[in-house]
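Just the one chain here, the form predicted alone, laid out as structure tokens.
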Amino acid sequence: MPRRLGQHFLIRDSILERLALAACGGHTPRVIEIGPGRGALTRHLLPRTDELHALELDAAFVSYLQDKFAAEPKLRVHAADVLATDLTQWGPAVLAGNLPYYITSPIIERFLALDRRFPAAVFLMQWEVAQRILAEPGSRDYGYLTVAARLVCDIELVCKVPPEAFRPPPKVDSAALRFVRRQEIPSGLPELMRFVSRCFAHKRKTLRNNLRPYYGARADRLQEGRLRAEQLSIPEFIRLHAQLDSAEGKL
């Protein structure tokens, strides 16, 4: 079958097994797999779960999966776009998938917006995106996605994956990350996320310049106003948002 929708299919069993283990451990009741394609990861997830929902956008792959796993009662194949699907409809689950490069960030943000019924996810992505998520304050890769992900999850690198582990091989390295939802998440998370997004609106601008349209002269008086967003730690974002949000006269 031809490659579709920009996907590169992971074929190395040792890495597929590492992804399934990272997602499910020895066993997990329910898994939602994003973009199963030809079912390589699906095959490794099935022994580790009671119920696997595979969301596949491409009709040809939907038919292929239905035929390939016709005798597997645990698997439900859905012809669906993950970004337009209610992921809560089947109940609590962990998420897993080899994400198409062009929609990696929206899918991660979709997972972050879910609640505690979705405690973990393992996603395979372009190494460049993984570097952004794992970045530390002060580095050039540190940005909105870094902070958004860390506000919600503890994140670990499962493995780095070379191009030759895929068919067809991509031109860049990939990486699998495991996201584990934190027990304690800051209150007012949507507003905090919006604030972080404003801080990074123009990455080379100072916080003062990025926040002035929303907080007026109070942005000019910020002690941290001369800094850029990439220089702030996550606790500093939380503190700064609380400081500005609690002040009177917010624009």
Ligand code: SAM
Given for the second form:
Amino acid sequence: MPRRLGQHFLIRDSILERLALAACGGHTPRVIEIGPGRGALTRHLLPRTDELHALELDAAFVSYLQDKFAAEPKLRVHAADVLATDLTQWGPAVLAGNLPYYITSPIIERFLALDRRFPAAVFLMQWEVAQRILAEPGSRDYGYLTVAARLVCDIELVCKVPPEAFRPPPKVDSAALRFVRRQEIPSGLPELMRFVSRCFAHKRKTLRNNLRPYYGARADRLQEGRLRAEQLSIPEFIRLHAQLDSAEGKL
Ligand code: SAM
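I would like to compare: after the form predicted alone, may I see the structure of the form predicted in complex with ligand SAM?
All chains and molecules follow, beginning with the one already shown.
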């Protein structure tokens, strides 16, 4: 069984159904599925949508899906690398996928960078990555991905999934998360995200030391300068960024 390309196939129908319901609710006009594999999740998504774009990198699965769903007019299978594909061509749409775990974070970051035409996503990922996304300030797991995701989305745990629900079983537990894009997203989001990544550049360093290369003496004068990024709440990141980026704050 090939494990390259993160190929672990979900075999438990009850979980597939929960993922499809979390992604589409009763019905949603269009879905983009990432990594359909042999179409396990695809089969559960199709009854809940009018149009499903499935992006698969493995050419063998692309042909398999084209044969298997030949009579299904709602499904378009694309031979594509999700990280090299412009997803905006299919908006508005919701995203869904049992993700290839070797690229979980970049896929989530791509979803975050989309706009409100992509209001929600349901992704199955490693339990450890889900823990990072759901972490609270002060905990070991709290980091750039936590803050980036929660600046943009409200996030809920759909379910925890044990290795036995897959063939072949992965070495780790998994979790499905539902991301719902917030109505109010802070202005200047790309700059704010860049600021957050600078704050977390070296997790054990203080904010002052991480930010000095970019803000010079201003970083030394920060009241919070002796803290580490993991100690800041999301509103504190927004406030600190606004403070440092104000016109007089620039070097
Ligand atoms: N959805 C199927 C299931 O649940 O049984 C398969 C999920 S499997 C964890 C991940 C799938 O993503 C595989 O089919 C793999 O070939 C595909 N994949 C891996 N890298 C990809 C990429 N960069 N772009 C699109 N699909 C990719």
